[in-house]
Amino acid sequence: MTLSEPDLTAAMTAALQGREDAYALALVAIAALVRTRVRRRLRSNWADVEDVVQETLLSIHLKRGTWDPSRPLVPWVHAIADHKLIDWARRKGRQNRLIADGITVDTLVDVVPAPEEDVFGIDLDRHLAVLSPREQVVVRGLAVEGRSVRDVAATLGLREGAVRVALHRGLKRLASAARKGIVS
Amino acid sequence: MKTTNLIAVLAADARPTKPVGRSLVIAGLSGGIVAGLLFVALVGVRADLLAALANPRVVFKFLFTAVTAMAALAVAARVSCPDRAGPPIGVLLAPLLLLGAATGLDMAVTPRSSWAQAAIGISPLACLTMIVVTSLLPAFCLLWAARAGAPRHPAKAGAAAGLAGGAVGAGIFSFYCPNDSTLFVALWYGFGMVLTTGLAALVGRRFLRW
């Protein structure tokens, strides 16, 4: 964790408040907390881990209004962690058992791990597809090109109200796609 | 989507975030406020209605439906947070405990031979569907509102708000119904808010997983 605890829960209560600042911090701690986390309960590789932080990442944005700061936060990231493993897993092992029977070595390739270096999460790139096309130009920008959100609506020729409304639409959907395991 | 990549966007949409509790509970005063607007458009309330308020049995019904939707309130915003164990069934003694107390009392000073009279009331059929129908709309505001929400349970979710729609919808309904015997009210409206509730999680169990 980079943050204390108690730092931590201080800075997720400014994000709380809508302080952008305090939220990307919390999110670095709170991701530290996630993987280890996850990593202590899914044997498998570098990806299929990255992939249980990230689907947590996102439930513990959309869901953060359920977070009392009068109670501890670690227990509340651990609570939506296992939730989100939980169903990962449920989803992996229906997904497995459709392939079980014609195996081929294209199949086995996603199996073999990964180095960890190159790692980038994954599947949420798959999900993006679900978006508008107006929502992916705001994520992409956001994400791949690290660009402002002032920046995103100055190329779209958007109020910065807008953009964050995609954004937050999009985040919702892709949310949805992952959960239910959507490939486009 | 590197993780870090994925920080950077969630933390673009930082804002001021309500708790899930105080959703629900706008969601279940402007449901409530706009499905009774529309009860009294629609169907209006009882002639007797000033008199009827000084009668204890009717000042029962707004107490005991205005308990239960507080109480299915609070159970709803805790199963709503996903570190918490199991719901407060303790907080649904109080309006059980109000029901059973004021129906024993009722009965107490009523003649044993106009009981069944009392129970069945004026088209029981009709004030059922009428409460199930009132309560729909701030039932479907609140599971709305506990779409916010991480339940370990979704169906229990579901079904909490469906509760706390039932009581309003019951509330509402109170302005118009007749029936003023507790014993009618335990019956019907209790049956009204059973169904509501266990519509309400069926509904949740789907549309509130997360």
Contents of the next structure:
Amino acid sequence: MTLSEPDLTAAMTAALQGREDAYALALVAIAALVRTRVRRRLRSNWADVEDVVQETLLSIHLKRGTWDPSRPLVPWVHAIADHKLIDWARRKGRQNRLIADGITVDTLVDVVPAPEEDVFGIDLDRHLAVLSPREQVVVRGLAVEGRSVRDVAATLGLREGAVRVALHRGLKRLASAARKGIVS
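Could you switch over to the form predicted alone, since the one displayed so far is the form predicted in complex with its partner chain?
Excluded here are partners and other molecules; the one chain stands alone.
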């Protein structure tokens, strides 16, 4: 699904105001946008592209409250996608496979500023405190540190499916806490 910048911005603005239908619409459009961007920059198989897309969507979900509705949405989404591409390339050790107009990941690292710990002004520990200890490890490992599901599962001695379920439940609990004003 493709939405124009104003329509996508309107959908995300409505989503931030609690409209679930608008959020679903925005995520579908953002996924298509990110998928196209990642496919153009990443010379790899479909699974790798989808991994980067999913990591980007997760990051957007977790950081959606930091987006300023008075600013364009698409550049914000592209910046997050670019950071996830760089993270993927570093994890895979395939720095020469991320190519856009002859630019490798090494060049992008010099151009794209590294995010700072508190760039969004979020007290991560306070937010994660609403989660169970297992969910905290899962959310921190996958969403914050960018570790793989397999790595987090090995750390906790769980199956990969259990880690995915814990991530889903943790994100749902974080969203609920945010709606209730427990964390903001």
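All of these numbers come straight from a predicted model, not from anything done at the bench. Take the two forms, find the largest set of C-alpha atoms that superpose within 1.5 Å, and that set is the rigid core. Positions refer to the first chain, counted from 1.
- Superposition on the rigid core between the two forms places the CA atom of His61 less than 2 Å from its counterpart.
- Core-aligned CA deviation for Arg147 between the two forms: 2 Å or greater.
- Core-superposed comparison between the two forms: the Cα of Thr9 travels less than 2 Å.
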